[in-house]
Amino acid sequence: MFSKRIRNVEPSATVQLSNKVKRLKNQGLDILSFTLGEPDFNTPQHIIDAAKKALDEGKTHYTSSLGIPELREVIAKRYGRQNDIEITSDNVIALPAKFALYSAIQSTINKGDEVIIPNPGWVSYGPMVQLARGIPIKVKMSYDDGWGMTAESIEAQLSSKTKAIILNTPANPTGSVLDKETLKGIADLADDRDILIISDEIYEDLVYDDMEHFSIGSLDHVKDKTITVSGLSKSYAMTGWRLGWMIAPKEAIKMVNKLQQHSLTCMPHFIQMAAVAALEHGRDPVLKMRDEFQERRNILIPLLNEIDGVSCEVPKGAFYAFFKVDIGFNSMDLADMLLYKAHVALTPGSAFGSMGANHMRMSYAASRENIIEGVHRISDFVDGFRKDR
């Protein structure tokens, strides 16, 4: 009854979990969940306030396919003014970023292609590429490098095979980010090799400390071949109103365009509206929430590396702490035991590929008081544990 490539790709692990952890909450059990990559602040109010102005006006009918042209020309001029990338609004399509990735592997990935993608990363990276029947390559990534992806790991593993390349930067799940200079030369071997790069910026405005963001489609040599996605479900605290886009060159913004017209067809007008007005309000919002989540890590990292057994690089962007744990339990065991016996929630690292072994996933979008009552919690069983031992 059912595709074969279907029935070959596994469920998002991180989506499973956290369905997991709301059947437990509603048995009444005491979780701390800090599982799903979801700000917990309120999206801000000018936001809220311009969606209910919008479904007031009556703008809750059909747009173009392509997202309304207010929002795709504020889009192609945050992209000049904070990523040095000079496009038109016709390089630009609004859609959800989730859907922004499979719909740019779809429009270029051909059965047999090979496509880089980073292990660890984001979970949905391999399945996508599945579902196109591509190959994925993974890049394999460790706490000594940083948990970076550079040229020289990517180049071992090209091919002729070799289609794409998917770049995560800030990183999902281990809050790496790639700097300048690595990403130039990602860039000149992707120029050299006629190969695609898809660069995934989702955490771009969650930069910490002296790093800064740098979108690789800026560079002039490959910016026709790079497709960028972004969103504001991050930044904005927006994660259930499903807006992202892509920034690409106008043939593949025509092509993945045919695939919105056939799925999704568009986006809801009045949030299209909520999302103009997000942009041209300013930054300082963002800026808030970054500063809160950089306060969060600041207080996680030193408490997780107390921790007997415990070593976590401190992340440098996004909101995760990604940290081994040496008690001999595969993380996969060790996720079922925190959640059953410590009420706590994390992320098996090996959800997130092979090099995720014996590592957790620790979201720090949370509340200060759960964070350090979760790593007391944590702390409380690894003790437990070593004692029983």
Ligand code: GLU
Second form
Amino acid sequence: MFSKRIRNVEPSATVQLSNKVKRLKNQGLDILSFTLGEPDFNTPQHIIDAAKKALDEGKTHYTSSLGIPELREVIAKRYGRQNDIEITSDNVIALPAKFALYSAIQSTINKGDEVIIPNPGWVSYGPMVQLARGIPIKVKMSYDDGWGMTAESIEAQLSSKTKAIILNTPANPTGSVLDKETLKGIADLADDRDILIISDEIYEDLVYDDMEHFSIGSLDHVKDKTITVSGLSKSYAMTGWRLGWMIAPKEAIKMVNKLQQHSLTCMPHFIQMAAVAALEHGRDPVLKMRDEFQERRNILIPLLNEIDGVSCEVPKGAFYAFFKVDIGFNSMDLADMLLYKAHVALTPGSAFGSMGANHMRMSYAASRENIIEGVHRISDFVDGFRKDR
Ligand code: PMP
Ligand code: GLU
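Next block, the form predicted together with the named molecule, ref. the form predicted alone:
Every component of the complex follows; first up is the chain already shown.
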């Protein structure tokens, strides 16, 4: 009954685990969850008000499959202002960020094409490539070199079949941020070898200390071969609104628009109106949330490093601590034990690729109080385990 494609693809470890935690919580278990990458803040009120107003005005019908002109315009302007990418509305389509990545891959990858993805990297890149019948080729990154992807590490994995490179900065699950120099090196390589760049920048607003986000698509020589994906989910605490976008050469937008017309049709009108309000209002609420994430990170990382057998680098962006645990369990077993015995839900590092083995991902998009209590539970579990041995 089912296609080979869908049978062979793994479920999303992040979404699956969060479903499981929701189920356990509904059964009354007191679980502290740090699994999903989802801001705990409410969506800023002016955005909610804009959505309500749009609903009252009857903005509940289909729109252009590309998105309403006001939204595409405001996104295009934002790219000029914030990302140094000068574009027009013709370079923009509104769709959920996850679906933008899926569509970029569906629209460019043929059977047998190789696509470079990070290891460890977000759980959906590999399956998205497989669903397009491409072959994911993983570039290994390690804790010891700051989880960075470089032109050299990518070049070592290129072949005559390489069609695209997926970049993710700031990165899920490691929190690493690629600097301009590194991205320039990767752009030179992609230009040289005529490879498409798919740049997932969904965490672009969440960079800390003196780090700055840099968009590879702002480099002139790769403008025509870069697809940039981002959205409102992480920056504006709007995960459930499902509003994101793709920035790409006009021709690519036309191709992706065909997929949109045969699948989603368009984004809901009132949500697009709310997105206009979000982007027009300025970045103050985003920066406020960013500052709070940074404070939480500053509380969390030292606490984690105090636990015997745990080590964690300070992440430069996103809102995940990706820490090494050296207590003799693989990360899947440890995640299960922490969940059922300590009532703390973390995502096992191996879900993000082989280089994530013996690591755990803890999202710090949670209250300070829960973060502190969560680390106590982890620490008590690890200490208790050592005593029992
Ligand atoms: N890319 C990465 C790296 C992510 O972590 C996520 C998870 N939200 C997405 C893309 C998809 O974002 P959205 O939920 O806005 O579709
Ligand atoms: N991206 C988030 C995460 O990694 C949400 C779940 C998902 O889309 O994978 O937790």
